[in-house]
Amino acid sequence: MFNSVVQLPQDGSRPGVENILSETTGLNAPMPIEADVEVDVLVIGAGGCGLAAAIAAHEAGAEVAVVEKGNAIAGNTSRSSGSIPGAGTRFQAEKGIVDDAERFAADLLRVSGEHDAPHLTRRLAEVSAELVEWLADTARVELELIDTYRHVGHSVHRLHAPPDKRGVTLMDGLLREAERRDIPVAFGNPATSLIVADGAVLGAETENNQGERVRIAGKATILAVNGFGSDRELVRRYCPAAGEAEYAGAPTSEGEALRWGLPLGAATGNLGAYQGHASLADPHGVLVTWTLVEKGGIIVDSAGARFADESIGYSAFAEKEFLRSGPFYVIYDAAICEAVAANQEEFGKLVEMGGALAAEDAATLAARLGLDAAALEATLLAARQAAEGTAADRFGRTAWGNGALGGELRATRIVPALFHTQGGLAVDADARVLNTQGRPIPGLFAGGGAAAGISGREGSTGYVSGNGLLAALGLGLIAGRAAAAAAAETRREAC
């Protein structure tokens, strides 16, 4: 269990700590605190949000430090496909795609419905093009527009990703830029509590990899600690539909933002929302790209039958699977398998590991999967007729990608999983954490999974592809700039 906060005495004293440094709170009068290190901006968490925030704050002239409890890059950004939505980018213009923030926000709200943070939907849509180009130009991350497929929820091609479509590649680029800027990133150094005086956050108490306590003073502190997906108690409380689901996200997503923020009086938003993923390879444990479905694949249950419209997307479809008993299978053809394996490295590796079972026809595939042959043949026939337009799909699916499945078939056994939570602390358009009266908590910012997301109020159906990285990297960029500005203002007030 995490400590909530460290409350300092009113005189700022704390016996037994050496290296006393003087710092101001950013309030009306100076408040000395005891610390081992002081910086302008302290970032807690070295995932996509944290590193983007650190780079943005450094670019704005702040002295920055990052602490990370994991021993290496291992957050949810690294586990993603690295796909970031941007509306109105130069990459889109080069492909002749017309897009803007207003259209993007409308797409997001159409899928999410009403929720607790519509101002973030608008703000993130507005900053999305700048974010993508900032990542490419300032953070020096290699990105390209994905125009071979368009994930659910987007009315135009607007996802941008590294060429290999791996989140770890995106993270490697961000870490290289942080190192180039000499931003200290301390792995294996968990923050154990926030330092608070008179309601203002003044930094954090951490533990170094020798087990020693280190108190870091910051004029501004950014929570980039992700959500609470790996804390089963919190998931059951806030996201009960996914309470018993397999968890496929970062194990370090343990809910510190809530544990630290709530005792400070922080407000929260959209705590019931989460991103599910309908296709975690079983038993391989890797995410199976939804591109298989978008190109025409289908999902069947243990009876060999479809049970919902797969085109609603991997997150929304996961909720359909949570309501049923598995196993489940994604079925596609050899042409889809070959095309996706050639363009998506992770899926190519899965194929190499034997994760794409091959069969020359439906009867052979059914036998190899242990399914009823007649049922599977009837399912594939109905799907073919719907894809060809000769019969309406009973589940309402109209998007069939490459068309009807043909030739040799392929199948991958899958299970649904919780990937990451989409609710958290309430923040304003500058990523400042808000209290229950709607006022900013001095010195505290949040982004990514630590902050309220934009994927609806509850469940997995409001998630649009890229929402997680948009909130992580977009709010990271916003928080880094705002925190640097707040730190500069504190310095001016102290003069």
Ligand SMILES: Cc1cc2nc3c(=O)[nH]c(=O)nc-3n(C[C@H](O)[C@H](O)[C@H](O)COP(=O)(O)OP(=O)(O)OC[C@H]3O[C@@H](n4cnc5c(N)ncnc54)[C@H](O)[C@@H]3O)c2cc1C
The other form holds:
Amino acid sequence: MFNSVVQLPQDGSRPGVENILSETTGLNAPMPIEADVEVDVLVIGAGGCGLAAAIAAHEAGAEVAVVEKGNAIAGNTSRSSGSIPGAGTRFQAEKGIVDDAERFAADLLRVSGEHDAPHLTRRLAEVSAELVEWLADTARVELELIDTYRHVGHSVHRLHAPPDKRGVTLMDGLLREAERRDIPVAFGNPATSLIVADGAVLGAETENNQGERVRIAGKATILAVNGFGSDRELVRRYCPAAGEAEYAGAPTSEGEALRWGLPLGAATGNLGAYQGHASLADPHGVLVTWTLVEKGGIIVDSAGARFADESIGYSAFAEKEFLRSGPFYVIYDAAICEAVAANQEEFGKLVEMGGALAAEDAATLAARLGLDAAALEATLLAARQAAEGTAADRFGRTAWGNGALGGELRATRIVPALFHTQGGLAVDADARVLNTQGRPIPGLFAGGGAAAGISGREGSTGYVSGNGLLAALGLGLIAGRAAAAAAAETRREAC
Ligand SMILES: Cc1cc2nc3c(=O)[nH]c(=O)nc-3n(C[C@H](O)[C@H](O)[C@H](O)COP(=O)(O)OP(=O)(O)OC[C@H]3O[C@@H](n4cnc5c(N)ncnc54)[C@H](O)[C@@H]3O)c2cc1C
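Following the display of the form predicted on its own, present the structure of the form predicted in complex with the named molecule.
After this comes the whole thing, all chains and molecules, with the earlier chain placed first.
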């Protein structure tokens, strides 16, 4: 579908000025872009990474343009819950939480194990506090520390999110700041290939929303196109365990970074890693918050039996579900249901829609779910004994939140899903794309799902909550600054 690489004319000529479509202004609508084929920094993709990069590059003095495939905000950042980790932020200090980059990096590496980009783990942990405060102060996104529940993999409260915990609010904030800075964001203008001469990336060929080809030269080009989660063939090749899984991320993640980077000789990293989620409500399709499990809920299969330690987290547990056939059920009690519904809007709506089946005891619940009553009763009894500490859990679970389930029971039918891939182009600590010899490919930067992630080498077990947005926004900030500096250097050399 996408060309790999387009070469600029060898005679040194450059394409003439062409208009990239402009219609109305306003959020989530096509916006005007400077009718200029040359900018300092060209950003491909208006997701979290792309907009953070664009704002950072503009802040550093660069002339920036963003091209976006979707006709409106379309990527995973807007689908996320907008939770971004920051270690050592003023938001943590206000709540008396002591944290730093070293502790954060240790948490990340404990979960991810060894992988291809430990330099990014360290760099992103180091930049995380600055990132959160930069988002709040410079990009003017309203953020607060989440301290009502602990996130998977973090030893302290360090995730920050918009008050409504919606990625779309984060994106609206970033887009508004881009608008304030007059950074052109061209929706409905996909990049179709990179423009390359002598091994250096000079910009991209794009298509405007009238179907015309527009070649945009950039002294630096940032790939912020996310990963390859919606390309089934690439998922099967690199993440086979998730090859047949339902995909719950954005359809726009079609793997352009790999398709364009590999022919240029780019190295890759951590291609087998991905984030899964074990609990998508079936058939509602909405996320069932993992807080149910963290507070003591359990997950059973169609035999009414548990099959793994749920406390390994929603991403790691997804892989356990991918390996068996459903349906699956998360079982919790009325007290958990009430407390979580009161605090988490999306779950509250699910309950209102009838997504939490109620029963006064295990036998009634089993009958309503079509499960074997004796098996479910035995499962609940064993879980209760483990939670109360009177018997060891056969799956090794030791974290039981509120303790044993009690009183009326609730159940939600769930399916596992692939959320996004965590591997991509190898980049250095300044987000410069590296070739297989470890040298930067001139003019090319990458971040977010387009770049190698920090969630382990393969599978879903290495993902820590917030890794996706940290890699997107953190590398966006880093790439934007580094690309602006590279563009300024190119300008100086040309003088
Ligand atoms: C349901 C869900 C919940 C999540 N929750 C969290 C969370 O709370 N915290 C967390 O850290 N992570 C979370 N994640 C993961 C996180 O959303 C992603 O890792 C992150 O948003 C990736 O950001 P990005 O900028 O790389 O990609 P995106 O936000 O997807 O942006 C990429 C953009 O590039 C555009 N694009 C693609 N190809 C082209 C092209 N050829 N030309 C022009 N534009 C193009 C796309 O249309 C898109 O707008 C979640 C993911 C999902 C699916």
